[in-house]
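Have a look below at one chain only, the form predicted alone, in structure tokens format.
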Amino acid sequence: MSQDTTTGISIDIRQRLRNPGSVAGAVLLIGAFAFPYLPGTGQYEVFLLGQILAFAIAALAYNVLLGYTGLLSFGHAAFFGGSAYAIGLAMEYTGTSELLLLVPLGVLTAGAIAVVIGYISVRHTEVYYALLMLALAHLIYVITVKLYTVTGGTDGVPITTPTIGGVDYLASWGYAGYLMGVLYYVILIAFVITMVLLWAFMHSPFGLTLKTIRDDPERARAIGIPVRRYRWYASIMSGLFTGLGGAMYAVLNGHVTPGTVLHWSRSGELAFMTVLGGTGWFFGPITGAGAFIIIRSQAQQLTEYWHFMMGLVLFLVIVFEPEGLSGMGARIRRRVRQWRNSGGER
């Protein structure tokens, strides 16, 4: 990275750190590592917000595609199941048990999927893109389905509670111990790790090229940028981070099904959480994962047909808000900073 890159950046956080959204950010993560001792959180508390953060890595990774190189995609199952599965069989074949070993390979079985799907898909766009990943992953599917002496088929493979640093924190700790303690940080600290890095990435000179790729493909061609090989590496990113976001599921749901990890609907549970909280702020598709796992929640606890109110959820944010949640309360904020410079006048 140049000298005028990291100047570029370090520019940038000092402006941040004097937005109130940065600082209500930064309250919210602070808030985030004290969660489970706050008063009135119990287990449940605990593992719904887990999952956000889990869906939230996802989310972030999914809109290195979506949002920065403009490249919708429904094949994103292949990396959050991938990762999963990979953890999930290597328990099952060799004992391992180490988190800290079977993390890796996750994210390495989702990268190494996405080199693959990447390098195929790229050579398409728009529509023909889409449907050439959601063709891709449907297949790691069905292979998933029909290797049932091997992957488990429809029943899936169990993941038992792993060690962390060669510590049995479940026999020391018991269940509520571990997921309110150990667990519940490790899928934050990777939250947190995910979304400097790739917040880094994204300001950097590579996340520029993204974004020149995605507003004219033509010129940034024309002014020597190697458009599909960019994109490739885009796919990769995204696969890496995807794959760390199905670790972190599958960790802490202790079991996975071609059905809840590598069918095309996560794929699209993805795009709806990054479309819910807006495409174009880097942080709203956070703001979309906690948004889609609390209605979701809610929703299936008041209805059997919980799937029409996401669908009108949907509906309801592409026709009055395409900018997502992100973009409503930025409209907010302005019209509150109008009003005070107009002195409180209507």
Given for the second form:
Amino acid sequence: MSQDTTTGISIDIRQRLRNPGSVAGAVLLIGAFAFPYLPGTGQYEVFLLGQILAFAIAALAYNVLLGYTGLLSFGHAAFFGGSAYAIGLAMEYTGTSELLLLVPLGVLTAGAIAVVIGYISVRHTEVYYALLMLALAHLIYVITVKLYTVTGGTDGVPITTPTIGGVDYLASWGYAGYLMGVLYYVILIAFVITMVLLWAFMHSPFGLTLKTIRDDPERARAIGIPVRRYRWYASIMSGLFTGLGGAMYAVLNGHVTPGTVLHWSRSGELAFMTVLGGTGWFFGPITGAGAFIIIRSQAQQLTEYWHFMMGLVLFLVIVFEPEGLSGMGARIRRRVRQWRNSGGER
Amino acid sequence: MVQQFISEQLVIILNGLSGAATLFLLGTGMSLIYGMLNFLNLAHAAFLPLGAYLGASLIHATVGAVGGTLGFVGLFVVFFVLLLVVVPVTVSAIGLAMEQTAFKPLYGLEDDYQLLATFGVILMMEDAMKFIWGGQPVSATAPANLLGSFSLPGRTYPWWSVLTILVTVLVAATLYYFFEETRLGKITLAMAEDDEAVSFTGIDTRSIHLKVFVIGIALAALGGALYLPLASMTTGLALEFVILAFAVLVIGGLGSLKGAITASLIIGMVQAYGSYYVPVLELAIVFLLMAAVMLVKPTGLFGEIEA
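Could you give the coordinates for the form predicted in complex with its partner chain, as opposed to the form predicted alone above?
The next block holds the full complex; its first chain is the one shown before.
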């Protein structure tokens, strides 16, 4: 079975190489690596793209549940914030400031949280799953706020600039050099790793099983798939990678508070990015995270009421284009192709 | 000593009941709207802060305009009419307008998408309130000050809380009567079971939908109006009320009035005792309770809808 799938993947890859979309993707990726050195790029732009990539990691992970398993989670802030807090608290209490130790710690903490609350939540589906995730994640938020002697309460925890592989780049290169020369690449590499791994997982028998569950849980159960267990695995995988996104967010921002990483409305934002980009497409959430951060940063410059704008966009997307930006893009491409072939394939 | 203990317990119970009152007014509408209309409206909870803000503006305007010239009874009647009638009516008019524009397109969608779209609506409402009333906390203690407080051994307790409890009991009793005894109430319950079958009998189900929707929003606004005189309102609270409304919904069971009453009482009491004896865990207990109920009985204590 795995033999077949391997050929399946390689055929898929070969087809993708002939596809203009994947060529554009490759160009974008090369552009992303060259980004800090492009003319006119400053610290602000690199920081912004870093934010986009950090959220794109989390949104890709979010889509493992929403797009591939058919589960809406309102509790992903627990993974995102759990990882960020693990890093902040480890720095504060153990004095560790080595990124190569802290990131795995954050990811594993998020994974551990996902093991527990995922195990409990997958006993239910649909609204009940969403609400159970919400309750359990909000429990973590409330406890973090209340235990201010340990967690700093609503003030949050500072995350000082970590060393990377024992080298203190901040001391030798200054903040701009650190951000644009190292940190940005750390985030970019984390993003590429996430993209490659999740793509492979979602195109493996594991991913196909999840899709089967999404499309028809009853039939999946009938053909012998342990549905609940696979939903749990999907929750854990989603949690681990959301944690990676949270870790990148934490080191990029240098400070985390319960309100910015653990509150339930952050889970809503991750859901928003995924839906905005398009849940049915693997790369959709990346577009969604990019659009979200760009709309937000533009709106914030125009008005302090940017939540209004975000809410409006989310509402309009769901009412008029539930397939998100990717769906919109696909429709436009299809129209163009039809127009070119004057009545081609579909 | 014993007297001290008794008055302590009395205060905790009263706190629990007045907390339960707010939760009931907040959660019932959301629960009924989900039960009757099959519409999961996250934004419902934002009508409570809307009611509170509107109440604050009206109270400040009244105090500014008439002040003490009306005398105790006159002023109290004005406050009572403002908070119990004007606020709910105005807010439900806003809610009705929103139903026609924002919520109607969502009725056919799956629950998941309703949750997300109404999350968008709540973000908009939160900012609209911030735009109108500013980011600073708003309070209006005039009605509560007017009523004053009564004394217990070793402490005093505001009459306003007692009033809140009484008004809510009245509302709950009226709703109960409505659903159990009146024709319209029975039709509504039947619609929750099978919308289409009811519409075949020639009953205008859409107009009943709207009535349920408006009543639900009026209740949330009333909750806000009664909550305000003893607390202050900030925009961030909208997002906190959402999650408390969910707690009522989930613990009581979606769409059940009995469930909403029971759940509000349980949460109110747990919170009151929790904040007195283990303040650190006050809110955490609510969500633990919510998770525990969902694990044991996912449809909630009185839920009839299958998971």
